[in-house]
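First, one chain by itself in structure tokens, the form predicted alone.
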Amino acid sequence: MKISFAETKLPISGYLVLLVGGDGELSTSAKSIDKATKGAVSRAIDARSFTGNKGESLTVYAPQGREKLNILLLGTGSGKKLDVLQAQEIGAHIYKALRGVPATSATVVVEAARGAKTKGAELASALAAGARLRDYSYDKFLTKAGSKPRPTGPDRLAFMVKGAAAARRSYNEFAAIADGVDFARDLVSEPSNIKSPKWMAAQCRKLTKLGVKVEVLGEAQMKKLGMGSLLAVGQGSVRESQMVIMRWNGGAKSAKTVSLIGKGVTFDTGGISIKPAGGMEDMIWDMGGAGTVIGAMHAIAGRKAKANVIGVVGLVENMPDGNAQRPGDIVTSMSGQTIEVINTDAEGRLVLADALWYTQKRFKPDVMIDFATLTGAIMVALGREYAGLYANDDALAEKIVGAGNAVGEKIWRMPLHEAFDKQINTPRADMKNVGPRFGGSITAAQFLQRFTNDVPWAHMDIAGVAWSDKELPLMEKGAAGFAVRAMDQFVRENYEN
């Protein structure tokens, strides 16, 4: 869908979207249209008891005086309290309300309520952003022969607003971020018969067009580096494991460096500790952490952020063949620390252990943040609403949670404590890869902390939010691209120079 902005000029044909606040008061433009249609708009509101509640819609077809015009009234709720995040949700409602209408274009008239928090260009940009995010769908495998076509709306959406140039500048920067979100969604949605580690590495290479430097390590190189922990996970698969390093150097050489590290298990059977069959198809998105990192790098490079950011993803497939690692195996990580493998389905932390160590040893970053669909335990704790955040630095945790709040991505800080760390000790090795039943997300984070060397570090367990089984305000069911926007915001707020 193409989005454009222009100064206010009411059309005389096509689809026109008018925003109506929860108090039912019409904007100046709506009053003008009502007058031109001899009261058709106000009569329709009265007849349908239209209240202007958030997301409520009403269509007035071919009113007298404007017979070539169809008018969509869309409720915003309290116009005075409408902030940027709420405006994005209204933009998504606009897209949904227009889906399926027989028109190639539609015009949205943007006028803020008197005393509103979000006005003019900022409001228009936010509405457009919401429509842009809601427009995504993954339908590349739907064929004309076997599936009903997805309802589509207008190809073009124009926003009429005073200050159109400012709205356009603001939206264009957001569009680069949305491209990163959609890239992450595509990666997470791809079926695993296609999505091998090498396929993922090839997708990462596409970022070179944005100016990202991309380097790929194969198994021979990782073996030489001593990455026995990561390689053990993929040894049961015929598909070669990969590690991809992405570097965006948009800041000064002396500027601080942010490193983002992602778990990329392209399919997770659980290995020898095989998962139950029911729901195993969901494991196509067990590389969601890597998807977040790759999407964030796409967004940051796409908007030419003045910051230095490194993305590292460990890409493996966890399969149960005759060469797969076994429960009871002991592997040696790149750090030299040994790990007793109690459960081969606790594989993501083995991948991240070597990725974290490699990142800090090679790049000496100022901060490391890792992302992983790591544990079912985080969903027991936080449901499907929040990502769980662990950090060894209070200021870092506060900044990440704040960035999430700023973009509407919910992140909740969880505890780290020595008592949990002791639960992964074992007499046979330096540590084991799982603790006892309770607190499983915490002991997983404690495991990762042993590979951070006190570098300011945070771990985000996104198992509950990387994929949604229900429609959300800004997206359909499916891959969420979670934390791409939060990480872009985090970099913007704290590391741009």
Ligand code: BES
Given for the second form:
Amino acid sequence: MKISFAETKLPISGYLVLLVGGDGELSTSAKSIDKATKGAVSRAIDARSFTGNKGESLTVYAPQGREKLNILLLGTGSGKKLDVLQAQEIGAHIYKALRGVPATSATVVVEAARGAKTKGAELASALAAGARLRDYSYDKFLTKAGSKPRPTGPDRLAFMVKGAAAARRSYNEFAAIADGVDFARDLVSEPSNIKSPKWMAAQCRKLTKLGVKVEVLGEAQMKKLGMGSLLAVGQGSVRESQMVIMRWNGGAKSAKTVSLIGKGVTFDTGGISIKPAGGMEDMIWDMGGAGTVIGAMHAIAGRKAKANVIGVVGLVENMPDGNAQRPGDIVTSMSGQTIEVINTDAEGRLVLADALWYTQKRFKPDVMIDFATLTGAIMVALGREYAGLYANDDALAEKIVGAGNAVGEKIWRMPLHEAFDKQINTPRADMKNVGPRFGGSITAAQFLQRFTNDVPWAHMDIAGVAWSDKELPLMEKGAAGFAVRAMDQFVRENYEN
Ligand code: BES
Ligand code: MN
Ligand code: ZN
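Requested next: the structure of the form predicted in complex with this ligand (the form predicted alone having been shown above).
Let's see the whole complex now, leading with the same chain.
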């Protein structure tokens, strides 16, 4: 979809989108269209008792005398509540309402009802952003031969706004972030017969064209580095494990370094502690943490952020096999700490243990944030709405939650405590990879903390939010690209001058 901004005169042909406030009051442009159509707009509003509630829509086709004009009325709800995030959702509603209509282009008249909180260029850019985010579907495997064509959105969406240049500038920056979100969504959606660790590494290499330095470690190099924990997870797979290091140096040499670390299990069968068959197909998105990191690097580099950001992803496939690790195995991590593998399905933490240790050791970052579809337990705690956040640093946790709030990604802080840390002690090794049944997301986080070497660190368990089973305001069901926007925002708010 092509998005444009212009300060043109009100067109009276084509597909026109008019915003209607929560009180049903028409804007000046809507009134003038009503007049030009001899009251067709107000008649339709009365006939349908259209109130202008948020997302409510009503189409007036070919009013008499203006047969070449179609009007889509879109409710914004209360103008007082119309902040940037609400406006993004309205933009998504516009996109959806235009899906499947015969027109391939439409003009949105950016004029909110009186007293609206967001208006002008800011409103236009937010509407466009919402439409852009909603314009994603994973359909590369839908063939003409096998599936009915799905209704698609408009090819072109024009926004008519006073201050078009400012709107364009602001939207262009957003578009770079949305590219990162979509890149993450593509990676997360890819089926695992294609999505191997090496395939993922190849996707990372694509970031080179944005100016990101990309390095790939194979199994031999990781073995040399002593990454016995990560490698044990991949040893049952015929596909070689990989670690990818991405570096974006957009800031001054002396500027702080943010590092983002991701769990990239390209398929999680559970290994020898094999998962039940029902729902196992969900495990194609067990690389969602890596997806977040790669998508965030894409966004940050794409908008040329003046910050230094490192992304590290551990890519493995967890398979049962004659060569797979067994429950009861004891592995030695890069940190030197030994781990008794009680359950081979608690593999994400084994991957992150070495990825975290490697990151802090090599880069001495000012902050480390890891992302992982780590536990089913976080879904029991927070449902499919909130990501769980753990941190050894209160200020860092606050900044991350704040960045999430700013972009509309819900993040909830969870506790760490020595009492949970003790629960992963074992007499046979320095630690075991699972704790008791209760508090499973917390003991997983405690496990990771043992590999942070006291660097300011946060861990986000995104098992509940990396994928949505239902349509959300800004997306269809499927991969969310969760936390790409939050991380871009986090960097913008705290690490750019
Ligand atoms: N990848 C899973 C967690 C998961 C489950 C993510 C459902 C998304 C949806 C993870 O590797 C796992 O299997 N965790 C186990 C840990 C347990 C064995 C301690 C879990 O949560 O059951
Ligand atoms: Mn698992
Ligand atoms: Zn997993």
